[in-house]
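There is one chain below, alone, in structure tokens, taken in the form predicted alone.
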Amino acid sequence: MTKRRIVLITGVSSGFGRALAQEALSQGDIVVGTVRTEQAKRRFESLSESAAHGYLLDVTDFAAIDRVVADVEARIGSIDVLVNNAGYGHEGIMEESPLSDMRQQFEVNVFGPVAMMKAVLPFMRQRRCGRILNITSMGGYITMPGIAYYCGSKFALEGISETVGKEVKAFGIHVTAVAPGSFRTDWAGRSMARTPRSIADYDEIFDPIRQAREAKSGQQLGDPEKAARAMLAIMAEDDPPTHLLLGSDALGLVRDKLSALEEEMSRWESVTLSTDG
């Protein structure tokens, strides 16, 4: 009998945690799921009686993530795959946000997902397998103004994640950064935290941003079910992806942003290598 795959996912109340979860459990996985509230929980252990495991879990309290994920190995079962789900987006002008913004975005974009494969890796390195998803965002290819922190945590996230999987690709575990485009969830509605404007001087070139994307919320072209079904298979490949971008707009707006990074490295070539010897 093969056994049932256990995936753990952080995050799972709404957009890419939620639809995954479903879509896992239709395939028959396991899924552990981490809320932030006792109803939240008791919603997601409502989609199956028997495979769908939810704990309460702040992925900022690092202790506690300890405790959960050697909770689930003790009663539920070895963790195959974990999936780093949980995350916020924030918009503000970078003059204008305080740092204190920046140091929560941080705590919930890198640290956590970096305390829970610290927490997962020991067990996954003992049974020499594993899988790790990092869902990051395009956003940590390409930028725009307004997102200078998010930016900024998912690039950070994406080198992480390259680099943890070249540490831990000789145990039998892959490691893969995810890069969503737009989709539709909450990202640009009541998961995003915006601080206020103060500085009229950005108006010109934040305006139109911020307008174009709370019109195109929830109209985005990326479907979340279908997001969920490339995760899965991703998640089945004996050689998985070290980068994936899921979306036509993040796999246009990447390739855009490596030849435009192309040409300026040839512009000025000459002061590159005129630094050497």
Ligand code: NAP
The other form holds:
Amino acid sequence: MTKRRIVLITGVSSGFGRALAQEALSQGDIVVGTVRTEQAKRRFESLSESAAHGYLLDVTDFAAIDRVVADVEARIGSIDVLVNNAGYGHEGIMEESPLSDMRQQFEVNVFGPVAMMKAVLPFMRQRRCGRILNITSMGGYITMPGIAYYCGSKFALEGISETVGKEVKAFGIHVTAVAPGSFRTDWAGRSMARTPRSIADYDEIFDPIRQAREAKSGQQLGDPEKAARAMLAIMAEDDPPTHLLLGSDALGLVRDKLSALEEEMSRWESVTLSTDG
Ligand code: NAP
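Show the same protein again, this time as the form predicted together with this ligand rather than the form predicted alone.
What follows is the entire complex, opening with the chain shown before.
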């Protein structure tokens, strides 16, 4: 009998994490999901009496991460796939936003996923197989005023993800950074941390962006269930991509960014080449 796949997903209370957990369960996977409240744990476990296992975990509690992963391996079985999904968006003009906001953003969106990878890799390396999906964002490629800390955290996770992928490939472990565009989750609603405005000079550039994001919350183009199916398809690939964009908005905006970058590199090429020797 073949072993049922065990998928560990952080942040299964809503959005992508919940959609992915539901889809994976319906495909026959065992899903270990992390949540932050007893109520969310009960709700998650009610999805399947036998195959949905909830763990209380804040991904900034690094000591707890090691305990949870060791417990899953001992009690439930070997983790085949880790999905680093838990994360949130900080919104605020950089000059207005305290460093403590940046620290928290990086604790959750960067240090948390890295700590999760560090915890599962010894087991995956020993077995010479495993999959890791890191949910980044199109904000890991493109930027706009008012989300400097968020984009910084997602650029960081893109870079770390790509690097780790190169480090572990020889052990049969594949790492994919999944960068969604705008999707209908709680990201821009209850989950977003918004720094209050304090410098009038930024009103013109930032107020319309903040208002538009609030107005669009819940009506974004992307469907999290379709994203979940796309992620499951990637998990089944023998040779999965290092980077995967999700959504037409992500594709268009990232392509524009890359061609603008190419144009800028060409324009300044002579200066770039002037420093050799
Ligand atoms: P969501 O519905 O707000 O879900 C976020 C999940 O992360 C929740 O389960 C939340 O748990 C959990 N979480 C937040 N902070 C945590 C912490 N410190 N420790 C443990 N869990 C924590 O939003 P989502 O869009 O599905 O977000 C999932 C990922 O997708 C995030 O990394 C986000 O940046 C990324 N993303 C979203 C979009 C989008 O448009 N939706 C686009 C690109 C990337 P609680 O319920 O306890 O808060």
